[in-house]
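Take a look at this single chain in structure tokens; it is the form predicted on its own.
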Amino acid sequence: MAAESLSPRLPVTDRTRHRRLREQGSLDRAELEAILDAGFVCHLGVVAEGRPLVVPTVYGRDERQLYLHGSVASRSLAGGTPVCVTVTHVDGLVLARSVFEHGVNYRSAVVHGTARKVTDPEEKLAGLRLLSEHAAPGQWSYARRPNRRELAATTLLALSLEEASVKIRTGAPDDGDGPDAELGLWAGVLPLTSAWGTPVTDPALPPNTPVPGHIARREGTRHG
């Protein structure tokens, strides 16, 4: 029996509940998507031995479920603890008038919930080939898949998508209507942007060795 599709609307909770700058916030559960997507590494929050721990790690997902990755000895990923999760991509520099106006354009998602260790082996697989699909489409199929021993020293967490929260901003300063509209200042956005390069092969490898068709059409593309 197939599992429920989660709701399109994301559920307002004690910790999801947009406190500040709530204009921002969004409950559409296609941006969640949509910041998940455009990025392949994320922050794992968990408290350790007693204290708060954040590490940065990568990430996959599918509908229901987000996948992190790391190694058996982490203390991070024990897994059965409440964790959250966040996945932050700045667009740009907001420059007002005034300095208590200036701001960055973003797009961040945090998600809530108690990590679950993956020990099926066929979840565990499936699991770490979204992993690599989402960092790198196409990589699975080409490179060697990981073998027994290799698996025996990853470890997979399972993080459910029900509860998440979405910021979002956009657009100019906030102070063009203001009195500091008056000082002649220049004021805007200072885009920023990420994109692929030129794809550099190890020189251990043999002369003329041709980048694989998936690595090379991501040469100049757009990251975030």
Contents of the next structure:
2 protein chains.
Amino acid sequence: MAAESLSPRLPVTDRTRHRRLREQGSLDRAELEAILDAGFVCHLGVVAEGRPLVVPTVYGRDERQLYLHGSVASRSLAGGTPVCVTVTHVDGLVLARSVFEHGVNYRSAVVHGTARKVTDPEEKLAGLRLLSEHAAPGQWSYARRPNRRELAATTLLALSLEEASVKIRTGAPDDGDGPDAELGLWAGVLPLTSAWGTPVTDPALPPNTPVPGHIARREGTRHG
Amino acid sequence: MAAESLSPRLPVTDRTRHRRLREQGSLDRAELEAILDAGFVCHLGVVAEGRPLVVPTVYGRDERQLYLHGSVASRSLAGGTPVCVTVTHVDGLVLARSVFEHGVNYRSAVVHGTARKVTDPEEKLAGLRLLSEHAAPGQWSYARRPNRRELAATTLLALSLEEASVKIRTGAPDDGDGPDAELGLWAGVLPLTSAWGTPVTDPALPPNTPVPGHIARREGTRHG
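Counterpart to the form predicted on its own, namely the form predicted together with a further copy of the same chain:
And the full complex, kicking off with our chain again.
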């Protein structure tokens, strides 16, 4: 974690160059960060015995790196493995006048790099804290923190945020001024939103156990 | 699309054997189908120049195969490429007494196989129909269907549903009867739900254009 910060403009590489037209590619690092901050589950891709493997896992980040819970893919991650981490938010269905113009409003970030297993206990604790606070803010102070044995049993991966590709599609269908507009069909967007529900107390506890404020106040707020 | 149907019990292979304990692996094909049917965006993993690439795309299915919109990964998919397709639904945060026991309630399906580019126009049209009706039921009859030029411009992939791994975690944290229960902390689940919102009419149309029933009635229904 060097002191110098990453470029606010994402670098264009063979892997991150945008090739398709309909979606908007962004080279703005702030957009990358906003997409990462809006979620907590990513899809981690590795090559295992020559074949792709894609598994969901949780993540957190600091200015320079993504931290990933790596146990799900730990067999395939022995040292310096190339990985691809994708975070996608689906914001709605784009319902056009023709099936061909149908699509999805979404925000996605695709991070390319080489995963490093975090072994230094101090960095591991700091990384797990980022991961924990990213998914469940306030729990790091509230719940019991990992002990030495638990730390050792956790696989944490770090991945530089340097090389990433961001794509965003928003708004109405694209065929509102084309020949299909003459069809007189309805067209538009069906939005999809995700929100936190009412906390469900562990049945092992008395049912009237008060829900801590840092959890209770997420109810009804939007996720993603 | 042979007539014989796939086994209702998912086969256990080197790639699909469940190794971790905390999640529940399922070998029930009906669970696989339920997870696939609850979503419409998957994460498609391929190996591109020796490195993993994970991109979101839309899908549909029949009894035997997944159909995927393949344009996003088309450069990396020249004939008989091994792919991994993962569909994940995040159902909630598992907030335990210790950070170590924190987790996610989720349902995921990981399909392994070799993608085939669909070239037969009849199968392509049928596959696109499955894909379209999966994401936006009713639109295949309502909107203008793909013409020959549009069909040719669409990359559709087919992937057998034979080899797949299903994992599901539900319910309360696991530390309600361990030593951490003595800490007297609240523990439980913070549910996450996804729902369709109010349709937004394309601004190119008069604002009072009626929303067709097959779209309007999805408002407020749950997704995922």
